[in-house]
Amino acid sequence: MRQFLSVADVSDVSSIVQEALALKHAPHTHDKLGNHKTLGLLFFNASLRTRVSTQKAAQNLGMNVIVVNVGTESWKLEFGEGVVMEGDTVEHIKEGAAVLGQYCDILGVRAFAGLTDREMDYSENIMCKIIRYAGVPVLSLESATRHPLQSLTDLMTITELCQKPRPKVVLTWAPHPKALPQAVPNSFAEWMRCADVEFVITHPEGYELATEFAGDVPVLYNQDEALTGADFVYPKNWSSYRNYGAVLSQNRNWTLTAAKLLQTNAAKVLHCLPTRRNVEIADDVLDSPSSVVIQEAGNRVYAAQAVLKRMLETNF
C-alpha cells in the first residue's frame, strides 16, 4: 500500500478490518515494525480524534511521530501554478512537501473542502500535489472528498457489533448550523458499497452526493421510511453538492432521536463525531446505550494502526 487516499486503495476490505479488529486485542504485536521511522502529520485544520488516534497508532508501531499544524507553527503554503508570490504566503508546496519528505518516511495530511470551488475541491489539489512533490507515501487523514480512515473505522464497528448477516445501515442527513463538507458522507457510501450490507442514504431533496460516491444506492427522501427496521444508523450533516456549499435547510426534523429509533431494529447510532447534541443528534440518543460513538472513536487507533502497517510494511 503506497497510498492510504480511499477504499480503492484497499485490495481487500474485509481483510483490513479484520486485521484492526485483531490489533485492537493485540496493539503492541509489531511494535518494532516501525522502528527508526517517522510519521509526519500535516494538519490544514483542527482535528481532535484524528490526531491523537493516528499519533497512538503510530506509536503502537514503534514509530516516531511529527505534527505540524500548517500556517501557525510552519509558514503559509502556496499552491499556484507559476505565481508571483507578494501575497500572505511565504513557501511553495514544491519546496516545502519536498523538504518534508526529507524529515518523514510518510506523511499523513489532513486537509478540508474550501466549498466555493467545486472543481478545486474535488481535483484534490492539496493531497495531489502533496503526493507529487514530498516523493514519500502518504496517508489521508481527511481530504476535501473523503474521509477514509473514519470510513475504515465506521465498518469495523459495523463488523465488532454485528448481530446479523448483511445488515441495514443509513446514511442520515442532520441539520447543522453551518456548511460542512461531503468527505464523510462520500467517503462512508463509497466503503459501504464495498461491504456486505444494505444500504440507505436518506436526505432533503438538494442533497444528493456525487454519483461517484454515492453510485446506484437507494435514497429516500423521507427519513422515517429509511430509518424502518435499520440496524446501525449514521447522521451526519453535509452542505449541498449540486449547489456546491449551499445550506438548502435546517429542518430540525431531521434530528434523530430516541423516538425515531424506535421504528429501527434497536439501531446502534455512529457518528464521527464532534457532533452539535440536540441538531445533529439529541441528548436522548447520545446518552443512551444506542450510542455507540465512543467505542467507535476508540476503534479509530486499530484502524490507523492497520493502515500504517501495512504501509510499512509494503515500502520499507
Contents of the next structure:
Amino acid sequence: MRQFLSVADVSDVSSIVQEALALKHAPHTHDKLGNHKTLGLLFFNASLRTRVSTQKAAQNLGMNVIVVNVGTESWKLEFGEGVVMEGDTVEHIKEGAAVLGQYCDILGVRAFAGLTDREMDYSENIMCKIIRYAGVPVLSLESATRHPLQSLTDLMTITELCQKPRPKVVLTWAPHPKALPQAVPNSFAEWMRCADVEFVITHPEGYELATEFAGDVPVLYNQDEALTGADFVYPKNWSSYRNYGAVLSQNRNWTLTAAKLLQTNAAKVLHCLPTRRNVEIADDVLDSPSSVVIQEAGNRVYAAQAVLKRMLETNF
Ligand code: CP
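Switching from the form predicted on its own: structure of the form predicted together with phosphoric acid mono(formamide)ester?
Every chain and every other molecule in the complex is listed next, the one we just looked at coming first.
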C-alpha cells in the first residue's frame, strides 16, 4: 500500500480487517518493522483519538513520531498559486510540504473541509498539494471528504462484534448545533459498500450524501423504518452536501435514544467520537451496554497499525 487516502487504496478489505484484529491480540509482533523510520503527523484541525492512536500504532511498529499542529506550532501555510503573500500566511505549501518530506518517511495529514466551497473541498485541494510537494507516502488522518482510518476501525469493530452473517448496519443522521463535514458518513458509506452487510442510510430530506459515496445504498427518510431489525446503528451528524455546509434541521426527534433502539435487533451503537451527549446520542444509549464507542475508539490503534504496517512493507 503506497498511500492510504480511501478504501480504494486497499486491495483486500476483509484481509486488512483481519490483520487489524490479529494486531490487537499481538501488537508487538512487528516492533522492528519501523525502526529508523519517522512518521510525521500534520494536523490542521484538532484531534484526540486520531492523534494518540496513530502515535501508539507507530510506536508499536518501532517508528519515531513527530506531531506538528499547523498554524499554532508551525507557520500558517499558503495553498494558493501565484499568491502575493503579504497577508497572514507565512510559508507556502510548496516549501512547507517539501521540507517535511525531508524529515519524515511517511506523512499523516488531517485537513477538514472548509464547508464554504464544495468544489474546492471535494477536489481535496490540501491533501493533493501535500502529496504533490512532500514526495513521501501520505496517510489520511481525515480529509475534506473521507476519514478512512475511522471507517476501517468501524468495520473492524462490526466484524469483531458480529454474531451473524450479513448484519444490518444503519447510518442515521443525528442533530448537532454546528455544521459538520460529510467526511465520516461519506467514508463509512464507501467502506460499508465493500463489506458483506445490509447497509441502509436514513436522514431528513436535504441531507443526501454525494452519489460517489452513497452509490445505490437504500436511503429512507423515516428513521424508525430504517432502524427496524438493525444489528448496528451509527448515529452521526453531517451538514448538507446539496445546500453545501448548511444546517437544515436541528430536529431532536432524530437523536438516538434507548427507546429508538427497542425496534432494533438489540443493536450495538457505533460513533467515531467526539459526540454531543443528548443531542446526537442520548445518555441512556451512551451509558448502556448497547454503546461500543469506547471499544471502537480502542480499535483505532490497530486499524492504524495495520495500515502503517502495509505502508512500511510496500514503501521501504
Ligand atoms: N474519531 C476521530 O477522528 O476522533 P478525533 O477527532 O478526536 O481524532
